[in-house]
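Coming up is one lone chain in structure tokens, specifically the form predicted on its own.
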Amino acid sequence: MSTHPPIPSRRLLEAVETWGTPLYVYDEATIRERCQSLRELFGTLPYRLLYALKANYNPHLLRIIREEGFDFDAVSLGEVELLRRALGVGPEAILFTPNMLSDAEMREAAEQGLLLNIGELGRLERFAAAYPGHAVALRVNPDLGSGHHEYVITAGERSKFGIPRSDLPRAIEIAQRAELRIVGLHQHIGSGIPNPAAFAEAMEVLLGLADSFPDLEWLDFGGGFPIPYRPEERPWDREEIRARILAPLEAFLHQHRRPICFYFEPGRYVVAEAGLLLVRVTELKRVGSRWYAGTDSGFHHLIRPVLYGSYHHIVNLSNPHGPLRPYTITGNLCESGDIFARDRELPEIRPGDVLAILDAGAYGMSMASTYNLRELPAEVLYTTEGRFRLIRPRPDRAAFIEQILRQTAFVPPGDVAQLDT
């Protein structure tokens, strides 16, 4: 990993002067480079890249990713609606992989012409009864999972996702009875998979199932490509990827002579390293031998450290050459777990310093909340022309509270005008 922001520190401090903190900043060049590197990697295969919208759904970033030739992996009708309205994307560019879908959502998705990727036998039966003769895809649980934390392992015996291999004969029976065409098989074993070997092992499971599905048009191996968060971590070795992943796919095509397309669903890999969260130090506090550096952000803006125990490298932009000292970097929420880093050695931190929390472009803003009634950060894009562009303004506090009152139909005391209506 890089221990430096992808954008020059002096430019980041300029952004803070303009838009304040907390502030999410994204580097367009890094996003485009990650997209291009994946296209180059899979370039000799019949492949399709689907960006996993849940990693970061800012429409300005989606436009960049779309320009780089990606389609989309969507898991909710809200994500589908955003793609339609923001980018004019139709159902042909979306693979819809919901979880625990309701009947109403199923009907709406079918009416929109979305291809449903179904991971439950019960849902497959209800789809078959409602839409006989339609095309459908199956999400398979390959009975093994992997990921950077137990909460993001999305396959295996303890996972709620996918149809277990042992239930596939029943799925085929349901499909045949309703003349459904199973055009795709999908799996996703986890997020931030530590090494290509686990990915390749699950991939072999899906390849081994292909002959049982005569209408098959594609195999989707999901995402999970990791990025190196810690200084000692390294990205997947490209030669190992070629040996463990690309070579088996080429062998499959040569052996089966079927027009099969291979799908991949990167999310984190595309946007994580492009994003950083800028926060300002509001307080220094000593408790025993430990120094706490309090900031104007918290886990409501970046939940990964408290939810997954995740490491994010932190840089002191204001005092990069100060003497190294250990600090526990905290947020401003009324929660003991509101910690970005514990006992982390950083150049001397002073009140007012600006810290950059790196590799925050994925599952940062997309998982953010207004807990403690604190507003969301602003977001800016650093373009390939070297200019900043505001892509989401910081909410105004008064307007934020007014929205709550309006949404709850609450009438403040003495507001006669509202009482009359």
Ligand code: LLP
Second form
Amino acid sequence: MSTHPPIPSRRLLEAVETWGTPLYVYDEATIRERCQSLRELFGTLPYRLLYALKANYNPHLLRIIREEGFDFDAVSLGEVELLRRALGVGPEAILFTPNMLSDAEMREAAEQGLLLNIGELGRLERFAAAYPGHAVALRVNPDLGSGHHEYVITAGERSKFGIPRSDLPRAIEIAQRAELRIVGLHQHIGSGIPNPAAFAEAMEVLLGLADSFPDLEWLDFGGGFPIPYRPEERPWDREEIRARILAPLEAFLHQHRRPICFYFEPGRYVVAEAGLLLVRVTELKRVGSRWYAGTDSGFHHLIRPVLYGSYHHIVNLSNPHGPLRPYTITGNLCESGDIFARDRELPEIRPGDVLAILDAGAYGMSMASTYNLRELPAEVLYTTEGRFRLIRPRPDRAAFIEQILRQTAFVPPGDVAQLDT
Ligand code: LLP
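Okay, that was the form predicted on its own. Show me the form predicted together with the ligand next.
Next comes the full complex, this chain leading.
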């Protein structure tokens, strides 16, 4: 990140004029740049990049990422269907890594020809019984995890994910009995991994397992590449990545002389810094010694600060040169925890000001809800030609409520009366 939005403030205020707030804005150039930088980084190796669309599934962004040469990491049949319908992407471009899969989902996945990445012994047993001779991948728990918050550490002894290393002999036995071909080993140790050393340490575990799997075609090290959210944070150092991550992979290929492809599954890195959430200040309120700036959004639109205590840099777009003062920036939900930032120094905030909440492109809109029956934000794309394109219109309130009535199959009394007459 920087302390500035990737799009000129003047243009962002224009977008607010046109589409109002709350509004997610994404910068196409930043997304393409992040994709290219990953391709450049891994380009000397046999590699494959799978975008984790849970970070942001807007189909307009998926198309850009697809154009940049990415395949996809999907975790639900919903994600698979969106990829197919939006981009015509089929099973050959998807690694399917669900967890706690049901039997019905397994059958559907197999019928669609998806390669299933299995992280539970029980599921492997049921897959083996139903699909002997098939190809399959195993999600491994390398016994060490790392991430920006306890909730996003997805390996290690307190994690529900992956087959523990100690269970791998049993997994091999199950596979052998059913003549399953284990074509890939996967791990994803967490999200927002603070340094390349933690990633590399887990990587060594997976590399060390490769020899026990004769049919192996690829190793997948998951996602987890962080972005700097705070002004004082820095991205992973490229030299360190080369030394700790790329060099061991090159050495592995050299030693083993097996045609193994290396997969990575970035989500956050691709889209986080490209996106920001624009909100309008609706209220300024003094409580004791504290100033609260209330906005027309909240954790229903960006849950990261509340769920993980995450820091998102905030910029006062409409009063950038005002005197600095501490504010607690809140949303408009009926919960005390609905806070974007506490005691944050910002240029003087006035009712009506527009604030930009930065680095919100990943796990912002994709985790948004309609809690309190507030509509989802609109989304716009700032194209590489410097134009805005509406990529999700703001839902119309009447249609939004109508949808709830329809989904609940509820017939309002007036309508019944009409039907009766
Ligand atoms: N692959 C798998 C199997 C995953 O579960 C995830 C994320 C990724 C790849 C992509 O990870 P990334 O590169 O984005 O770190 N909502 C949280 C993050 C949850 C990540 C869940 N899994 C947040 O806002 O920080």
